[in-house]
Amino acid sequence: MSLIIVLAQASSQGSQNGAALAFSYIFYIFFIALLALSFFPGVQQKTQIMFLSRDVEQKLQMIENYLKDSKSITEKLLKEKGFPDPKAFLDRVIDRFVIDPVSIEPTDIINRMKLLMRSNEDTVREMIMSANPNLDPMTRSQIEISAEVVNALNLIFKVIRHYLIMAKKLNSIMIMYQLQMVAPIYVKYAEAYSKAQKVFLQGIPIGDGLGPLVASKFLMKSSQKFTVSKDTIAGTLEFEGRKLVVVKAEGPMATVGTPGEGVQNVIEREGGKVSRIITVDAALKLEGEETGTIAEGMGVAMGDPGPEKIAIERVAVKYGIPIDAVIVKMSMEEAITEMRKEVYQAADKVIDYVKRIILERTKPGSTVVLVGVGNTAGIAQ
């Protein structure tokens, strides 16, 4: 009996040794094959491209999933709001674009840019209202934002896919390396846009609403409010012997309004007799900076392509009015998703900053214009 056990153990040990030996042979063969391939750069490059492309394809799939989810949410919203053919409407707006005006001849480029941007906004709004004329302003703004999100996600997806296919066609490892480096960044952008859409549909204030929130806190004390430009409202109040005119986008719809034109109209209405312009806005932070950090400077605090920002600069130059800027720092995701506690708490601190600027830099009897820049979703006046 003991002899049988010994023989069985020997047989088992021999099998293990044989398996180990076979594995060693396979490993050596694989190593030699890799060594041989290293002498053929073309093969080596194709192998690298294959592994790199798999990584990029995974990121592209994530972006596509965000796009599909966003399209599904938008189609559901359109169907609930009585659109006869949600898919057809979405197909029209998903690839909409605005061509930049000719810049080689910069004369009057701002007015041309303003015309194109306003015309695009008006066209999309008309498309929405023609599909359902009975929509309230809040719902209309939600559909506009959803269409913008789908449009942005679609563009990100198509651009990444374009360079992925091009890198494969050209067998270019350099393009693939660059694509692998930037793809994770665009995945984060896509994720932020996807989250933002859900927040906008709930009518929740976002981080970028910091400026309008500050303005709204001042406007609560104003008994006189009036429209100054498209989707933009203003109100007047007295502060420490000064006349304070507060401008913000008209809420609680999801819109940034036209603050540049609004400020220009307010100052012209005051006959140019304005001592100071103060702009308040959210600003993107650098990695390592804390959310809710406040900074103060000079100039127009506004993330605008040009037309609104330059309108304030031009009227300020015309009448020699200094422009102060107060910003609250946050990440891109924090700016377009629900307002964080740190940002909300910063609003009261910004109010103190604004009051100190007014007291230190203006005299009693003067007029000051305060502009709360940003998306006023969920923030009324």
Given for the second form:
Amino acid sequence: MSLIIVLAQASSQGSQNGAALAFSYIFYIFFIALLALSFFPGVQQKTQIMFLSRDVEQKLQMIENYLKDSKSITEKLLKEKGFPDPKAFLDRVIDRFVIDPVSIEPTDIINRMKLLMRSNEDTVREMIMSANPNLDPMTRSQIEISAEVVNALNLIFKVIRHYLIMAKKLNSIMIMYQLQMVAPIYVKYAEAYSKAQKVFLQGIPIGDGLGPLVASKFLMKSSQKFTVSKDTIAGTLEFEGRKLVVVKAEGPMATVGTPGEGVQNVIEREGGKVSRIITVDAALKLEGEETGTIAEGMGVAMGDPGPEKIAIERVAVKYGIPIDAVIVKMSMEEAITEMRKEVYQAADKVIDYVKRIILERTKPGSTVVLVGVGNTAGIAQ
Amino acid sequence: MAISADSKQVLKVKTVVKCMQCDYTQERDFQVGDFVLKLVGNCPKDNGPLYIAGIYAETLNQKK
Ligand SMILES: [Zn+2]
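Got the form predicted on its own; any chance of the form predicted together with the partner chain too?
First the chain shown before, then all remaining chains and molecules of the complex.
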């Protein structure tokens, strides 16, 4: 249609000099050629790939900026803490990986997984401590977290870059479309990780610290506290005639501890005479749900790849102990950055929930184990 | 699952200080070195030990 209008307008202008006429002819030819070209198969797709890849490249650039930012923060931290060669240390941890255990032979996957994960943590810790043996636990945990953040950002960056290059090489619009769909999500993840690192370095409790916060409010009243497993602490107190054993990661270092093994040890120590296990954790909300809303249910509330969670389930099965779960909802970013006021206020409500569960579901004289699951950065006991 | 927090939030981190013996409560800006259950001096009311009861972030630009 537009072509006809242009032609009509040109003819109505009538007599013009030769040069202008030639120019308008060239213009029409160019215009018609462009129109014809766009109907050729392939051309449209090429231009579409071009636009899509530009969009993805821009997203990739954002992820790379977060990665660079996080690397320079970590390097600065290492330099401050007396690491002889921060760059070399960073190069060693940036591409560190843990290989999943074999899963086609499904016996004992958990133990193999636990071994791999634990020894990886221990190895990184040893690497840090050998670079500077005089580090305090707080700084050490901050360096561990920083290394994890750099590692995660590096992985996101490299995977997105991999698919972008592959889509370009194969000229595949389908890969490009998928990439363009997921890239914004990964930019958000990268942004959240980068924010989280800054929060951890200041020692501010994060949203995921909800569980440890609830536990610490109970442990305040406990006079005897003891270490039950790696980075994990427990304390006993009396509540309405029940013996309450509270387990949480040892703060205020940035660690999630080993709550599963901790609970297992506590219950074995009690000879299995425990009438209830109550787990408290932060949980991811769905879009549209309010931050700080509380829900209760059954099972182990824990965002763990497996070993810690199964330790509680196994000991519970062994002695026939029901497991209650109380969760507080928040977004992924809220879980790994500063604890929001709504979450902080939810902690007191969770304590009421826990107290009600104990009063309703256990008898005086029984023993109850309460676990505050989550990262205990900035929360002592 | 919800990934990010709603809108571009400007956060202000606060520390809540409480007394172990009475109902004295004070809120101040967060300082590096603060952590929950850290003892931070004595209560001006009854000289009881003060502790940090919580650290949280408030959104400044809420349009409600
Ligand atoms: Zn007081």
